[in-house]
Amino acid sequence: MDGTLFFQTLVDGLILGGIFSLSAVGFSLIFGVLGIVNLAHGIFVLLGAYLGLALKQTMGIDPLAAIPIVCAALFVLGALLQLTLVAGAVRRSSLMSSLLITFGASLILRDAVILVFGPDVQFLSSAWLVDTFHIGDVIVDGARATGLIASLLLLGLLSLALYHLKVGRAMRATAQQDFAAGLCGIDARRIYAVTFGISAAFAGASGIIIGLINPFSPFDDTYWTLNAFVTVVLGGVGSPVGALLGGLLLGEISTFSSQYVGSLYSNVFIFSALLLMLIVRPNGLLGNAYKGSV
């Protein structure tokens, strides 16, 4: 085995995994706090990329500088979606209702993106990317390195918010026992909306980072929803650290299988790892951050 190729693949997998982690952490939060599977997650990722593209084309704002604006816009959209459509499914505790509602929302939003931006493949560019550099014989692409740095910073901010801010403690309390949280004065309905908004915001931020690395189109939403689901199963529910570990593991599986077996077979290894995790440790590497591991 070529040592340089091995370490190049290892580094590429770590970078890809960091980006997977950011794209999945919102999915993990919703599943952990609300107990639903958000099939609209992937379209929120793409909405972030397209909003970054629109801000660059219309106002000349660099996509990386546009991340706070995109996060704010998608926070509002996510919270409104939860308050108007998803809340009913949460009240009924119906998995099927939540799947149908979020899937329908994803179709509507995808069609809206096609109507506004068209079906063509797009890409983002930024003047803020770090330069490509070398670590020995290993090449680290500047765009991917920038994406990894931004992903780690955003995951760190989310972790601080969850464990050190009042709203974060309220989210964790609601996830553990919403009735008891209500007795303590926590408005579960508001916390659900905030959680959905934060999920959409972080998905949008990841969309900008993804758009700087890979071309994107409105039809990529299913891919990112599926990646988020696999990441959460591998890493565990509700924790940024779990999302990071799951994303890193998924990134390494994807890059090593593509490099040494073939890109056509990477899904075989990804879903084999998924099935193995479901059999051996159903709650993921770190378990459920809110309810404990098994």
The other form holds:
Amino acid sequence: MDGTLFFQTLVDGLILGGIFSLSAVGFSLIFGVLGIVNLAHGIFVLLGAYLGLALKQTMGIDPLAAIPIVCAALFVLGALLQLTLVAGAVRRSSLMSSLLITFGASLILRDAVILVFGPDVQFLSSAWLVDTFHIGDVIVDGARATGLIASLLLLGLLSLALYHLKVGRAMRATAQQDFAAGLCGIDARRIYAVTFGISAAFAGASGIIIGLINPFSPFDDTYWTLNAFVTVVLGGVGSPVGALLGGLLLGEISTFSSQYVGSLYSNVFIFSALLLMLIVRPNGLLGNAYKGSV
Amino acid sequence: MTKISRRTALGLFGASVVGSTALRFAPARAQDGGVIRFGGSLGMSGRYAETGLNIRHGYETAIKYLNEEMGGVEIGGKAYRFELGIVDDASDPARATTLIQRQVDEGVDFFLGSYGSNVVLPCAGITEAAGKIMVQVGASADQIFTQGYDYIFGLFPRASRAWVTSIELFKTIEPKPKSVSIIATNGAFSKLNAEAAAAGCKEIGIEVLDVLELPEQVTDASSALATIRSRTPDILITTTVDQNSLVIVRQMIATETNVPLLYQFLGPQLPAYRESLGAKATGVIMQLPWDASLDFSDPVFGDTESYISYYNETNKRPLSYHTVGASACITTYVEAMRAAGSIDPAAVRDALDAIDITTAFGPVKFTEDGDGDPILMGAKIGQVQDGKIKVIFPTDFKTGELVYPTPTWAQKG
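Return the form predicted together with its partner chain of this protein as a structure block, the form predicted on its own having already been given.
Full complex below, order starting with the chain above.
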């Protein structure tokens, strides 16, 4: 086996995995705290990319600098979606109804994106991207490396918030036992909205990073929802570290199978890993079941 | 019995004299033949939406011109107007076939094509079985033209013949390229083109190092590019669609994957591609099914230049080769109907078989299998130079000289 090619594949997998992790962490949070599979996750990712594009085109803001603005906008959108549609549907029916509601929301939001931006392929560029660099003979893609750095920073911030801020502790408490959290004075309704908001904000941030790496169009949303789902199953539900591990694992499976078996077969390996994980360790790598892992 | 007064009788007589005189001197008017409806589906949403919209704009422009500027068309002594009955298939073959079957049941005789061989192929099966004509500019997979279909026509040569011009170009390059690698995706169109390119290269003694296949939606080409770096070919060919081509080239730049010549079958033709890459796009070559610098006469619009002016006056969307090709589909239909002197589908089909015209898109002549004549309608080869596309081959159409080997990504600034 060619050593350089092996290490190149390893590095490519790590970088790809970092981006998968960031794009999945929001999905993981909602699943962990609310028990909802958010099918609008992919469109939140794309909304982040499109908002970054709009801010660059109208105000000249660099997409990486626009991350806080995009996060704020998507936080509001996510929280509103939860308060107005999802919460009502779940209260009146069951958790399953959230699947329909979030799927419907994703269709409406996708059409809204098409109305505003058109169906054409778009792309983002930033003056702040790290230059491509070498580690020995291994080449590290600057744009993707920037994505990985941003992903690690944002995931670190989320971990800090979950473990050191009051709202983070409230989210974890609600995830573990919402009834008991309520008895302690935590307003679960507010925490659910905040969780949905944070999830949408992180999806938006990942959208900007994805847009810097790959061209995007309004029809890519299902890809990112599916990716998030696989990442979460591999890494474990509800935790930033779980999302990170799941994303990295997914990235490595994808690049190694592409390099040494063939790119056409990477999905075979990814979904085989998913099945294996569901059979052997259904709670994911970190081993905590949903409702209790944040 | 009612009596007619003298005044009324005189009035009627006067009116009849004036009326008959007026009719004698009025220009001869063809009898109203009604409206000819073009049916079909198109991916105006879904993954092919960008090209789908380009095609729709081409159809609409031609219909608008025929109705509003020409006041309709006389066919076999009757004046016809045209109507576009295109519906959105969401780039989904299953949905497209349902929609096409419904239009066949409704009695539509003339179909325009969707985009993507995977969509057009099953739809062609339905229209052919019903004896309805389809003229399309969105698909070129061999399977469409090797089923023995009589009613299906395409403005592009079939995929396996699409590489004739390119292989001729490779023969002329100095120093002679010795090796080629090909990146394709897991789809009929991309794979067929990759096979045709590989076969053509082998025929002229260029070694094919690798044919690397990626999933149909490319988000990461790092493994394929690592292979390219470890065994660098003289020419790298990608037979991928626009979005995938952009993913690959951007990742090539980011990973300093340099090759003496990058040939992207689709992608560089789009302004968005060149805008995205800026100076880095310099040197990339591509097939040019159409280029604005090539002026052809057109029986409807006059010539290519007039077509471009009319399009730009009436549309905001940038012109693409698919748009011009879509307008040419309708021009071709109209010319075939005029030649047939009838709108009977069998007569129009025979006229299409024999058609030999030029349109704003270029010459239109079909092979006996219905695809575009590979010599007359074969693509030109273009290269991005100073942000613009120059035609570098065939020699007769040249607007620039091939740059080979091209500068590295770093040298392009």
